[in-house]
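Just the one chain here, laid out as structure tokens, in the form predicted alone.
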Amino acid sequence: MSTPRVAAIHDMSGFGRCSLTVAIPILSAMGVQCCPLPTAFLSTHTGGFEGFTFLDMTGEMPKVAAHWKSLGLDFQAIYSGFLGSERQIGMVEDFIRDFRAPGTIAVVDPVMGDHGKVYQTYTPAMCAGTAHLAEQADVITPNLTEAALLLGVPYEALPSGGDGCREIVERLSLGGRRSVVLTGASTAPELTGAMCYDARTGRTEAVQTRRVPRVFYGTGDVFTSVLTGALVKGKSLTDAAGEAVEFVRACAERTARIQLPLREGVDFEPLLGLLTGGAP
């Protein structure tokens, strides 16, 4: 049996444990073949430093996607997640659509916020081509800044506890026909993890783990791509986003251990060994 494929569509930030330089290693270790098609490069990701560069890949992506076509690749998932401009918005739904075949899972991390804030680059435009590129995927990951812009609600308004993160993914679920893993969700005030609405199942689960009570960047990307990596080795969405959970946690407790400066992201280098079982 061949690896399977991902097409990983976010940008590549050279310092600071995100996007690419996250999914990547990720998906490798995994057991899983990982295909970047850049979006921007970075020097650094944006949170906490200043002067960073950045390098529009805008113009090269639509060339990529063209050969890649021409070459007959087939990929076994589309995992699309940070985006440079209102225009890769409409060219990752067109990789979809040109890409996708029966059995290929299409992810979509609707990058647009955190915190309840919208990040600096995200226009009203750019958020509602993002609600619309959402329409296309097989999964999505928002977190609850991103619930709230996908549901055009208030970020205050969202029901809060366990039975509110249920009712949130099933109004993502589109009725039922998209599975929806909403991050940073919590049934209490010591535990966090995801709700997961299982479109195949019609189910609905909550995936719980120890909080570490600090706040970290690129985790969002960490459990996106555990999950992506999961679900193309067969793993069903809840099983995934639990395999997802438990590898942010670790991340997140070593990460914490040895005081790692937020702006670096989670230390998750030393422990890819436990994403490793199972692959030859």
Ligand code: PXL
Second form
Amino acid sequence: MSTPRVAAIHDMSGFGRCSLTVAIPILSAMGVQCCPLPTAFLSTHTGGFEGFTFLDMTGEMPKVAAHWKSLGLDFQAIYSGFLGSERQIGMVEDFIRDFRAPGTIAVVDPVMGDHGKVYQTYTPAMCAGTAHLAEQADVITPNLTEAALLLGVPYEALPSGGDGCREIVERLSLGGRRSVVLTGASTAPELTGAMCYDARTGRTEAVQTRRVPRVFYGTGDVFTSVLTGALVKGKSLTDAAGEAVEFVRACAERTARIQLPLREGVDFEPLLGLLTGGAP
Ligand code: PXL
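Here we have the form predicted alone; I need the corresponding form predicted together with the named molecule.
What follows is the entire complex, opening with the chain shown before.
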């Protein structure tokens, strides 16, 4: 099998472990080529840091896409996450339309918020645009906060427990047309993981592991990067979610043990070996 190639459309935050600084090493460790299309360059991510810098790359993005198109590049997956401006959302839609080929998987992480709060830079118009973009996806990976925003219900009003999470993913599947992997989904208090609706099989399945009782930042990006890598390597949605859930749990356990400050993300680098699986 030739090395699968993924276009990763996210910001690059220099410090704090999220988006491209997570996606590039994880996909590379999994034997997947990651081609970054940066949406913005920030000194740090926006959670827990004051005074971060923000260089908007909106103007550069269509030029990169046009150059890649002129080279005839193809991608087995297009993976988008945190976006830096409203206009960028339309550009990601254009990118998906222009580069989608038979077998391309469009993975949209509808990044908008976490823990019941919308991120500082996400305006209501950006949230509406993200929902529109997510309609073009084959797979979306919202957390519970983002699921509430996509469904247009208050976070507190989301149905809870295993049955509640099943209802959420099925409601988000657009009548069974897109796959949904809800992160932070828990079917019992001591467990956490994902609830998956697979549009290929029409089945909903929970993937659970033991919960690490602490809050973490950046786990969504770790999760969706592993999921995307596993999908382009041919795994089923639930098997890919299983690999992502177990890797995130290993990262969370290590991060809690070494008492890493919340805003530094999860200490995943020493664990990348779990993803390499040996040379082909
Ligand atoms: O995916 C999370 C994320 C990505 N990028 C930036 C962020 C965050 C979350 O806070 O601030 C810049």
